[in-house]
Structures are given as C-alpha cells and as structure tokens.
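There is one chain below, alone, in structure tokens, taken in the form predicted alone.
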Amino acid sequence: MQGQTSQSILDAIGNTPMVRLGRIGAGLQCNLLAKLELHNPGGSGKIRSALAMVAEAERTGRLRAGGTLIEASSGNAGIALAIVAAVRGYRCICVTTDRQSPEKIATLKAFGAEVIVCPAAVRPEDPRSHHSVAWRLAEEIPGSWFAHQHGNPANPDAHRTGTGTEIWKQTAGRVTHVFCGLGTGGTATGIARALHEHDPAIQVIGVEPAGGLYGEFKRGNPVPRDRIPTHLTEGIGEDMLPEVLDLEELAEVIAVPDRDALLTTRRLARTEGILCGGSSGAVVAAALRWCQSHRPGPDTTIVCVLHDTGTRYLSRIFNDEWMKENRFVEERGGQTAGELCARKRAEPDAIPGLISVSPHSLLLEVLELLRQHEVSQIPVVEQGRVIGTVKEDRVVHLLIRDPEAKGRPARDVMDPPLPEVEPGASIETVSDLLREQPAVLVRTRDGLDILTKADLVRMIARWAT
C-alpha cells in the first residue's frame, strides 16, 4: 500500500516531538526543552534499543523463527521488547524486580509477555537478583536469545543513530546541554556520541537517583560490593556499572532524591501537560537545579529527555494516597515552623543556617550579603541576641542617594528585629505575622531560623502538586 501507511508499529518508532518547557522554565533566561520519548510505541525511548538489539541478533543468526527473547529489566525495555516480540512472533520473558509498579507489571502481560518477579534488595550476582535469573533461563531455554541491554552494543548504537541525531536536527545545531537519566546508560551514552560527532564542547549530564553508584564511579571513588540503592524512582540507578555506560562521555552525573524527582514529575503534567515517569521528572529537576547554580544565558539550549510515560504510574507518583505514606507530599494544615524551616533546610539549594551581621558590620559588606544570599532583610545580632533587622530596600535607598554611606555601621540603618516564634508555633500564625512583617523568626533546636513569604508560597505550592 501506497502513501503514508506504516507496515507495522515499529514503522512509527523514532522522530519523537520536541517541545518548549514555558511555564516550568519560567524565569530561565536559557532555553528549556523537553525530548519526548514517551511518544514512541509502548510509551518509552527502550522501543529504540530493543528493535535494534532484536535487528542484529537475527542478522547475525542468535535469534531465530520460534526462538525465545528473554531480558533482565525494570519493566521499560521488557516492555519495548514485547512489543517487538509480538509484530516479530517470538515468545518473551520478562525478568524483573518488586519495586516495579503495577501498571508495567501488566502492560507487560497485555503484550504477551511471561514475567518474572525477582527481588530488588539483593547483589546482582545473587542467584535470586533478576539479573542473575535472565541468563540461567537463557541457558536453560533452547533456541532462547538473551538481550542483555546492560552490555549489548546495539543499545547505545540505537541513540546514537536515531535520539542523538534527532536532538541534534531538532535544535538545529544549537543544543549546548542534555540531561538525561542513567538506566543501563545506553541512552545517554548513545546520545552523547552522535552529538560529539558535531561539536565535542556539548555537555551531556547524567541523572541517577541520590545515593545512586554512577556519580562515584565517575568520580573515581571506591563503591562498597554490599552497597544497594534504595530509591523509588523507577527507571533509573543501578545496583552495578552497566557494560554499555561510558563515563567518559558524560560531563558529570547529577543524583536527585525521590521527593525531588516525583513531585516535579506531577508539576509537569499539571503545568506543562506532560504526563511521564519519575525518571523523567528527575530529569528536570536536576535540570533546574543546574541552572540555578550556573545561571545559564539566551545562548544556551538544554534537552531533558523525557523517557517513558506516566500511565505506568498513576497508582503511585500520581496516587496521593501512596505519596503521603511515603512521605512525599504534605497534608495541608497542621505543619509547625519548626518544620516548614527544617523541610526548608533539606532543599538542595537551602541557605545553609541563618544569615546575619553585627551592628558594626559595614553596609557595603551587608549589601555583598544581600546580593549573594539573593536575601530582602538580615538580622542583627550582637552577642547572640538579634537587636534589629537591615532591609534591602532601605539600604539600597540610602546608597543610591548617598554612596559614601558604605562605609556606614549597620547600626545605623537598621529597623526594629524581625518578630520571633517558637518552633511549635502553628503555620497559621506565622501567616498572620507575615501579612505585616517580611519575614518571622523561628527559635529551633539548632539556634534561629527564619521564614519568608517565599518559603509559604513554596509550601503551597507543593501542596496544589
């Protein structure tokens, strides 16, 4: 048949949108955009790898009419394998592990699939580990092909030819960045050599999940062997150095911690529309991070690939129910200062402890601090009790009309200190001081804290995620 028909869904892999992050990127002076391979058949950029892996072994006779496809997966290659097993006739085992959620567990089953279910908390050389149960079926099925993604080279080979080449058209050229998540490493790998290929100066980061291995590896740092993640963001980290990871030809690996990860999962589909997995928002938050740190200009284009889709995860990241017994989103109402300052220190870009100066500090040196900390008012304390407050706005007014009043004392300029709570003091109360006052402070165990308009619109914020 003539015109725009495909032969089979595997026609329709690759070629996946680019879209702009507007509203989540909101304030970047860079640009941010998102590489969306949940768009291909079966919802993940594994579709790419696996119909690859599969080309070669029957092009090199491993796989054969009837054989058996087996693999070792988190659910997203299974799954892309599957599928291919299905258009191309073959049986498929799938060998997995518990911490997979239940939506791949049944996709998986929808394509035909026989899965296996192994645990997540033991070494990949243990003989229950997934890992270990994919090559003992390979030896025992007859006519079986293991794929092996960890370590086959038509893996990384896939991106390199298809997502890479395709970031690279997309923006035509000008990509600069790209973040993306560190499964098996295949993908960014794969994307990192097709866009050195262009221009070597392109940075791509790798993402795993916090207390991940990839970021001590490529730091050179010894891994203990007994050592085993323990994260819930699925898709990404690994319990060993994948074979088809090249280090080298990442910039540097970013961990992002759970929370991180899928509360900016759920921002994406509730302000961009975009509806993928963890990984992915993991993907962006370190992103984010990133650009927080290095302020990056209009010069500089970022791709964050987005990997799979969030379907495979409404019974978690979007199931308020299990984020709350994890620990991940709030209950409104009932939060003391005390925590909103110690959730407000656990951020990855905190402030660490409480910015003040003495009454004799001059107000050169107090608008330095201003301006570094990105602060509207510092305390003034003098042996240990805060006599007053030095506020932005009153400094800069007085220097713009006077310039030689830098080398004037705090003292002189500051207003009444800042009113004080207790830690236990309810959120509401602090609300109510904040409606005259710019920000309030909090007496903890740890010595004086401080919280601002900004740190309740964050808490809301987390709250409407």
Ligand code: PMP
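Computed from a predicted model, the values in this text were never measured in an experiment. So that the term is clear: the rigid core is the largest set of C-alpha atoms that superpose within 1.5 Å between two forms. Residue numbers count along the first chain shown, from 1. Compared with the form predicted in complex with the ligand:
- Once both forms are overlaid on the rigid core, the distance between the two CA positions of L275 between the two forms is under 2 angstroms.
- Taking 2 Å as the criterion, G66 does not count as shifted between the two forms: its C-alpha moves by less than this amount when the rigid core is aligned.
- A displacement of less than 2 angstroms separates the C-alpha positions of R20 between the two forms, with the rigid core held in common.
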The other form holds:
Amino acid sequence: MQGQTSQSILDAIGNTPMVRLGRIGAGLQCNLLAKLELHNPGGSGKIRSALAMVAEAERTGRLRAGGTLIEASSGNAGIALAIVAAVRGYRCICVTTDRQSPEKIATLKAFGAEVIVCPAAVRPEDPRSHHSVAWRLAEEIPGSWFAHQHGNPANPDAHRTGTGTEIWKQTAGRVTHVFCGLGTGGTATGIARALHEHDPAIQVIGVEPAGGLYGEFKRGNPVPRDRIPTHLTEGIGEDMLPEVLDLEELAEVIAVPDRDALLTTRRLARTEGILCGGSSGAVVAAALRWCQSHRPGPDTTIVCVLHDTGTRYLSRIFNDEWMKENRFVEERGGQTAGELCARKRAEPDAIPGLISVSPHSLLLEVLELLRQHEVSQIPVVEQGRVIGTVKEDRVVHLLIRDPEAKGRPARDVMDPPLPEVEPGASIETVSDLLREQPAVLVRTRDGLDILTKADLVRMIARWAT
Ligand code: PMP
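Form predicted in complex with the ligand, following the form predicted alone:
Once more the chain from above appears, this time first in line as the rest of the complex follows.
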C-alpha cells in the first residue's frame, strides 16, 4: 500500500518522544528531559523487549506456529507479550503477582492473555511464587516457550538498539545522565550499553524502590536472603538479581520511597500533563533529588525514562482514597501540634532535634547555624528554659551595618521567646499564632519542638498534591 501505512501495531514500536520537564524542573540550570516510553503500543517500553524476545525465539526455532508464550511478569512485560502473541497468533499465559493493579490484569485479559495471579510476598524459590509457577507451566505445556525476560539477552539488546540509540540521537549526543527504573534491569542495561559505545563517561543511574536489593549489590554489601519486598511502586525492584542486569554499566543505584515516587507521579500529571506510572515518578523523584545535591549546570543533560502509562493506576496512584489508606496523602484537619511535629520529624531530610543557642553564643555562630540548617529563627535556651529568640532578619540587619557585631552574644539581639503551645493544640491555633509570629514552640513528650510557617506551607502543599 502507498503512503505511510504500517503492517501492524508492532511497526509502531519505538521512536518515542523526548520532552523537556520544564515545570517540575523549574529553577534547575541543567536540561531535564523525559523519554516517553509510555507512548509505545501497549503503553510501556516493555513491548520493545517482548518483540525482540519473540523474534529471537522464532528465528532459533524455539517458538513455532500455534505455540504458547509464557511469562512471569510484573504486568507490563506480560501485556507486551500478549500484544505480540495476539498479532502473531500465539496463545499467551501470564503469571503475575497480587501486587499488580487491577487495571494491569484487566488489560492482560483484554489482549486475550490467560492470567494466573500468585502471592508477591513469597521468596522466588517458593513453589507458589510467580517465577516457580511460570517455569512449571513451561515444562508441562507442550509447544510452550518461557520468555524469561530476567535472563533473556534479547531483553537488554532491544533497549541497546532501540531506546539507548534513540536517546543518543534525540539529544544530539548531549546526554550526560540517564535515570532509569530497574525491574529486570533490561532497559537500563541496554541504554547504558548503547550510550557507552559513544561515551563511557555518560552516567546511567538505576532507580529502585526503598528497601530494594540492587543498591546493596552495587555497593557490594551482603544481601539478606529473607527480605520480602513490601513496596507499592509497581514494576521496579525484584527479590533477586536478574541475569540481564549488568550493574557494572550503572554509575549508581538510588532508592526512592513509595511516597516520593507516587507524589511525584501525581505532580507529573498535574504540572507536565504526563500521565505515567509510579516507577516513572520514582525516576523523576530520584533525578530531582540528585539535582538538589549535585547542582548540575547547563552542560548537564538528564534523561528520565518514563516507563509506562498512568491509566494502569487510576484506581491507585490517582485515586485519593487509595492514597489516603496507604498514608501517602494526608487527611486534612483534625491534626494537633504534636502530630504535626511527629510528621515533620519523620521526613527524610528532617533536622533531628530543635536547634537552639545559649544567650552567650556569638552572632557568628548563630549566623552559621541559620545558614547551615536554612532556618529563620533560633530559640535562645538557658538551663532548659527558653528566654528569647534570635531572628535571621535582625542578625543580618545588624551585621550589615556593623561587621564587628559578629563577636556580640545572642543575648544582645534576642527578641522575646516564641509562643508555646501544648501538643494537643489544634492546627487552627497554630495557624492563628503563625499570623503574628514566625514560629511556635511545642512542648512534646520528647522535649521542645518547633513549627514554622515554612513547615505549615510544606504540609498544606502536600495535602493539595
Ligand atoms: N517500570 C515499570 C512500570 C515496569 O513495568 C518495568 C518492567 N518491569 C520497569 C519500570 C523496568 O523495566 P526493566 O524490566 O527493563 O528493568
């Protein structure tokens, strides 16, 4: 046929868009880009490796007409194989775990796959695990072929010839860093191999869920045998090291807590208009965190791989009730000052305790504490009693006019103490006090704590995400 017609949906695989994340990356000096693998047929990058694995099995005669494809998949690989099976006329059995979203299972069935759901919370060698069940079926069913994405070299190779090569071309060779989720590790390994052919200095950084094992392997730490994954970010993190994952190709592995991953996923939809899954959110969260600590300049071009579409997670990540049940978004109202302090202390970047100075501390030391902890006021404490507050604006005002004042004690420039509330005080009381004061002190069971305007802004912004 003339024109631009493809033979089948399989010809629409690859050449996915690369877009700038200009809103979520606002204020960064580097280029923050996203490779939209979710734009592939079936809604994920897994279709690249599925087609490559099937083509290889056909070529080598391991898969013949009328055969059965079997895969132990977290969902997307199964969906991808189901699509290839539908187009090429094979039967497809997908053995998956009960950690997958209902949408993934429904999608598998929509493409005509048979689905077997196994418990996620068992070790891979357990006969009930999805790996064990898939191997058993492959032995039992005549004419079947187990795709075995975790050990099949065609998986990373599809990303070397496809995804990685596209990243090099689309960035005109300017890519310096790639952040990529690690499931089987096929995507990251393939991308790294393609890019390292051009420039071995390009860093490919793997992203796994908090509690994942790959980072431990990468750092050469002993890996506990009995760790059972509990994360809710789907598609990344496995309970064993897959053969296709080449950790040597990765510069490092960053672990991202579910909360950061899923809230970033929601932000991507609301600020960039990109509806992707939780592993993509984890990748962007890792890249943003890396940018905070490395402060990359305009010569740095970061590519974030966005693995799959968010339509698979409408009942989870994009469902407020599910997010609240799992305590990823907080319910409004009903909070007390004590609860707000506890929540603040649980943040990953929280300052461990209350920062205070003595009335004799010199302004030079006070200034250093203000700078180091990025706070705007510090209580002045004498023998366990709060006797005043040193405020950033007053210290700065004084030091600009009189540099010698850096040798003066805090006592000389302190304001009266901040108001103090009981831990049972309501958030409304705290917010009323913060209209007049920069912060309030809270006398909790563990000692004195502080809630600032910035703390409240952060918490309210979180409810709004
Ligand atoms: N994200 C999602 C949502 C996935 O399904 C997968 C595949 N399991 C990945 C990331 C990681 O891909 P890979 O298996 O190539 O490491």
